[in-house]
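So this first bit is one chain, no partners, the form predicted alone, shown in structure tokens.
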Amino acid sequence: MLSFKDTVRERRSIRDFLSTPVPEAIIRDVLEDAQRSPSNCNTQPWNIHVVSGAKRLALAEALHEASEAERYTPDFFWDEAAFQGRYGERRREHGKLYYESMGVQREDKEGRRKASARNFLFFNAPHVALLFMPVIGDNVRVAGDLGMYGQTFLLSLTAHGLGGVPQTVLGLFADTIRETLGIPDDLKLLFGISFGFPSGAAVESSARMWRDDVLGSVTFHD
């Protein structure tokens, strides 16, 4: 078992998985870890749907069709242009490193389209966890609670020798996912996490994303 420090530093976004299903007992253990996540007033507002097997195949097909038709139905507003300053720089640097690691150049629209389409195959992961939330107030605190749940889930995957990748792009197709899985409209999709055993084959999975120096984000007040 990894130490906490090693777990945090080993965790990375995996984008190619073995098709081998994760044993149910291990998935339940990961979910038990995630269930211990903190939440505002212990409300535990997460509603998680884990999709595997035949239903996962049906969902992948539905997402591919929705993407090809550009049938976007996000529950929450998303604007990439809103990331200004260093936030926007980090986003662009990430995109450049990610696509270049696959040999896809910025002007290669077809290559970028194919790379993006891998999201809807869940990068071959045998499982995807979809993080839904109820609508409460302005949703900010609830979304923060789901973020903490997602981080605990990802760290537990790493500690169990598994891999995962958070996919905010899945949130662009909330209606498609709800319709395919029979999820009520009052639950809103924030993001998904595809997970399984890492294959170790994807070049882009080995492209380590950097982090800025701590002092670029933290201010000390004495």
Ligand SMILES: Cc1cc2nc3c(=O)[nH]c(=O)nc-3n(C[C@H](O)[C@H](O)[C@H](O)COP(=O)(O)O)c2cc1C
Given for the second form:
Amino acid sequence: MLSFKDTVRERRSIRDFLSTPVPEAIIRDVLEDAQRSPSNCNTQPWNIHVVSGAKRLALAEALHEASEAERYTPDFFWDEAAFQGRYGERRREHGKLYYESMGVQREDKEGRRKASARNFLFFNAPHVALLFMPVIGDNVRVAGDLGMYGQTFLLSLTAHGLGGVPQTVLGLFADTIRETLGIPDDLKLLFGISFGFPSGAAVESSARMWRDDVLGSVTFHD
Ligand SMILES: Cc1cc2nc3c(=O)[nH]c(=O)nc-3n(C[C@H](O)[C@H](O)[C@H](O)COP(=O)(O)O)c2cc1C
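Write the structure block of the form predicted together with this ligand for the protein whose form predicted alone appears above.
In what comes next, the whole complex appears, and the chain from above leads the way.
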């Protein structure tokens, strides 16, 4: 069993998986862990849809079509250009590392498009968990609760020897996903997490994303 510190340090976004499905009992255990996440007033607003097998194939096909047709239907605002200042700088550095780790040159537009399209094949993961939420006020608190859930889910995957990648990109096709899975319109899609057993190549190539020094994010007052 990994220590807490090792689990946190070992977790990283995995973008290549074995096709071997994760045994149901293990998925259940990860979901039990994630269910322990904290939430505002213990409201537990996460509504999780786990997609595997034939449904996963149907969803990948629907997402491929929707992305080719650029049929974007995000439930929540998303514009990378909105990240300004040091957040914009980090986003640009991330982009460089992201494509480098997939062996794609920055100026190779078609290569970047293909690499990005792997999101819709769930990076070959045999499962994807889709994190839906109800609409409550300006949604900020509820989205925070879903973030708590997502991180517990990801850490539990790592502790179980599995890997996952959170994907906002899936949320850009919320209507397609709801229609394919028969999910009501009043549940909004924040992001998805593709997950499974990491391939050897994934572990080799996964970019070790840097973090700013703690003091770049924290101010002490006493
Ligand atoms: C809410 C959220 C959405 C994300 N969306 C995507 C995505 O759509 N596609 C992708 O490849 N990575 C996505 N990521 C992964 C980030 O790029 C990654 O977490 C970040 O670069 C730090 O790297 P690490 O997870 O390996 O530590 C997302 C991460 C979060 C937390």
